[in-house]
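A single chain, nothing else alongside it, follows as structure tokens in the form predicted alone.
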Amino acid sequence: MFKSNNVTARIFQRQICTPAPGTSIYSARRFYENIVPSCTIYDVECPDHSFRKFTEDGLYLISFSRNHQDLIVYRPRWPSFSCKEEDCDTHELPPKAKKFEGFFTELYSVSLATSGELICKDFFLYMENNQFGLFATSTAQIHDAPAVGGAVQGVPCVEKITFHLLRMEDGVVLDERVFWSDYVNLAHSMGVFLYDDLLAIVSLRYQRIHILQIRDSGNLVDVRTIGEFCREDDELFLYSSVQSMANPDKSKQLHQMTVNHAANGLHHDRPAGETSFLSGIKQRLLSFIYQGIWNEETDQTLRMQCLKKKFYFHFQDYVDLIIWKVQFLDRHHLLIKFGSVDGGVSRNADNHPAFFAVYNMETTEITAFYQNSTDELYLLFELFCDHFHVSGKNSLYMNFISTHSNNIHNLEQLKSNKNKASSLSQFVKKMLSSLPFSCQSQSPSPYFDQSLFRYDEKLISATDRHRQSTDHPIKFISRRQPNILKFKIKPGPEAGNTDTRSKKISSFLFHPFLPLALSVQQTLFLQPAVVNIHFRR
């Protein structure tokens, strides 16, 4: 659309030209080629907090105290100062404008952690339409906890995990949900997924998927629990059937007792009872695998041979699978990742075998099942990656994250890596290891738009992860003009690091739409972090 790089010419051209239908926002985002964070304040004087991220609507900056007890929330604002000279751009900023308080205003501080709990600094989910924030606190892990009450052997135990739902406007805690003697993977929100007003929490220890709804009033309401049982009345039906068979005279009395028991709600914090049955979700999975193999052959002899080879031979392997991770595909379907116990608690599960299943919560059926080396699933991932990056209907900025299914530059990079791979199956496994995607794990900032800028993804990317720090500036190059440097981001001190022995990591917090970013460089030891503010002057 734009032929000139001059912002005035672009504005005039925008007035006289109409973009193609459905492309007005993409055209408007091209103005970010002219509006970049070109100025840096190095080692800014700021509170010694652990800065987490900007919310998706850009209204709040989330941070935690160093002792992981308090939540501190800031409101981003632009620095303002007076200048007596005619050309203020050539003069340095006054000392007050260089402070952290010149860019951010503290709204409140709330103490979340109590009685031996610590705030999980890697966990935060934001509900944009109601401006609710979900935080988590937990006690220390017990790695050698005995597997009692139906728990999975080898999965750690956390005595208490608390989820706090806050109203971000004033920091009021609206509701809390506690999980006792359980284990939820809170690192980078891997064990929790938010889709619109639905929340999925995966209990690794007891193999349950808790589905909750966040009401407009700020209440966390149980919807269903998927695990031992799939339907709301499965537990009632099973208990009634077993007891009526054991003692027919007392079946009527027991039926009334189980009705009252079920009416008390879903006991998500109650350990499962000892049982010889496979869980409901595991039975659904085995049935789907069996039916798929059964339908491969029409000849009865070949069918039985196929079942022996593909199903019964691997039966125990399928039984031993546990749920690793879950994400919503829409309001009715879940993408569930299964694997071994070792892979579920490991920091790096890439080398462990894994399987993916699509589960319909309404019909309680498994509708698809893939191994993590399946070409069919990879093809879906390559063509329809946006469908895995699900965002709520109210998440405006999250709809413009660059993927290889909506950006030609990402697709070219993916195909280049695929052609360079020595083993196609290993490449497929590596790509599919990112599924299911972690919720709200990518920044919607336009400076990560691959159609606008090119940068080294080994040093910085839209994915919310720490990176190994470098003393060299990270360059953002124009896509339309490959030789034009638009701006640079340099973490750490301006003169570079004098201590080259200690390993340093950097994190980058970009505002979703303003030319504003924070770079935070820290060592693995508890030393104060070096915070730089990058902005457009």
Given for the second form:
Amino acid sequence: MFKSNNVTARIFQRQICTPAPGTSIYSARRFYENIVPSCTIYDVECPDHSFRKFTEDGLYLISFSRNHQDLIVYRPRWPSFSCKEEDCDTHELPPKAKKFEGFFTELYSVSLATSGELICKDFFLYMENNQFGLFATSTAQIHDAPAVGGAVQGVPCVEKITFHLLRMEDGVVLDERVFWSDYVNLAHSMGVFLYDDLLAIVSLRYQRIHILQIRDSGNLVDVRTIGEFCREDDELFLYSSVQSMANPDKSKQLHQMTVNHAANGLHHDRPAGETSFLSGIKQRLLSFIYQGIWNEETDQTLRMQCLKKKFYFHFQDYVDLIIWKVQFLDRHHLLIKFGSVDGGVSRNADNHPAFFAVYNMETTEITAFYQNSTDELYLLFELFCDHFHVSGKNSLYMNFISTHSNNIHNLEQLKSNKNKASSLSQFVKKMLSSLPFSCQSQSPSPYFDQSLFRYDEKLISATDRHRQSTDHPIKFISRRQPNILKFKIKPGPEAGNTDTRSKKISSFLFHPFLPLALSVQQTLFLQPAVVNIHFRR
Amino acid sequence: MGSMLGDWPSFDPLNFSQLRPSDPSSPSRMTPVTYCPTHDRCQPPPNQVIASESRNILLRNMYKRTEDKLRSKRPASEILITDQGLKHPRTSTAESPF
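With the form predicted alone already on screen, would you show the form predicted together with its partner chain?
And the full complex, kicking off with our chain again.
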């Protein structure tokens, strides 16, 4: 669309040209080639907090105190200062403008964790349309906890996990949800998925998926709990049948009790059934697998052989599968990853078999079931990756993150990795191991758009994870003008690190739309972090 | 002609005949898009409304593959019995208000 690289020429051209249909955001993004965070303030004097991320609408910077007890929220703003000289560009920034307070205003500090609890620094989810933030605090983990009350043996236990819903404008806690003697994978928000106003929390210990809705008023409302039961009234039906079978005289009284019990909410602390029934979701899964194998053959004898070989031989393995991770595919469908108990808690689950199932919450049916090495699922992943990265309909910037389904450069990279891979099934497993995606784990910043800039993905990327830090600056090179360096991001002190032996890790926080970024470099020991501010002067 | 574009010359006099003259009270209202058949081998059904499916393409693909698997190898006699339970709803599910 733009003929020239000059920003003034582009602005004039923008006045008269209309971008091609459906590309207005991509056309507007091209201005980011001209406006880059090329200026760095090294080792800014800032409060000693752990800076977590910018919210997706760019209104707040979330940080936690070092003692993991408090939440501190800042408002990003731009420094302003005046210069009386004629030619100001060549001047250094005045010292006042180089301070952290010049870029960020503290809005409030809230104490979230009571004694014995710590805030999980890796956990933060943001609901953009209401400006609500979800945080988590937990007590210490208990290893080797006994598997009572329907808990899965081998999954650790945390005495108390609390989710706090805050209004980000003023830091008021709107609602809380507590999970007792449970385990939810809070690291990098892996065990929780937010889609629009629906929240899916996976209780690994009790193998339940709690679906909650965040109301506009700020209340967390239970919608359903998938696990032992699939439909909302399954539990009631089961109780009333059990009671009426056991004691026909008293059945009416007990029925009334169970109705009251169920009416109090799905979330009471009743221990899960020590019955001989498999859980509802497991039954759905097994019957789907059975039907699939049944339909493969028409001949009765071949059919039985097929069933024996593929289903009954592996029956116990299928029964022993546990839910690892869940994401929404739309408001009604969940993508659930199943695997063995060992893989669910270990960090590296590559060698453990894993399966994916698509579950429709409304009809309570399993729609699809794949093993993690199937080409079929990989093909869907390659073609429709954007549909796995679901973002709510209200979120503007999150829909334009580069993936291999919407960006030719990502696709080329993927294809080249595929060709270089020694074993196709290993490659497929590796690609599918990123599913189900964790929500809000990628930065929507246009500087990560692969059509605009080329950068070393090992050193920096849209995914917010800590990385190995290097002393060399990370280069962002323009895609359209090959070999022209647009800007550099250098974490750590300007002169480089004097201590080269200790391992350093960096994390990068990019503002979603302003040319503003923070790089935080820290050593693994509790030394204060070096924070740099990268911005456009 | 009474069209929004007035009596501007046009290659085909019938062009722009669908456009209604601009209403002074709501000048920017447009008529709904009308799809015209490009051939006359068959006529479109009357009062047909074309809307986009609410289920996204990924889920549509998954449902289609599952249905194909369940449908392809079954003998005819069983289809009648089991069709009720296994058939997934084809119509796009409306957004439920919760």
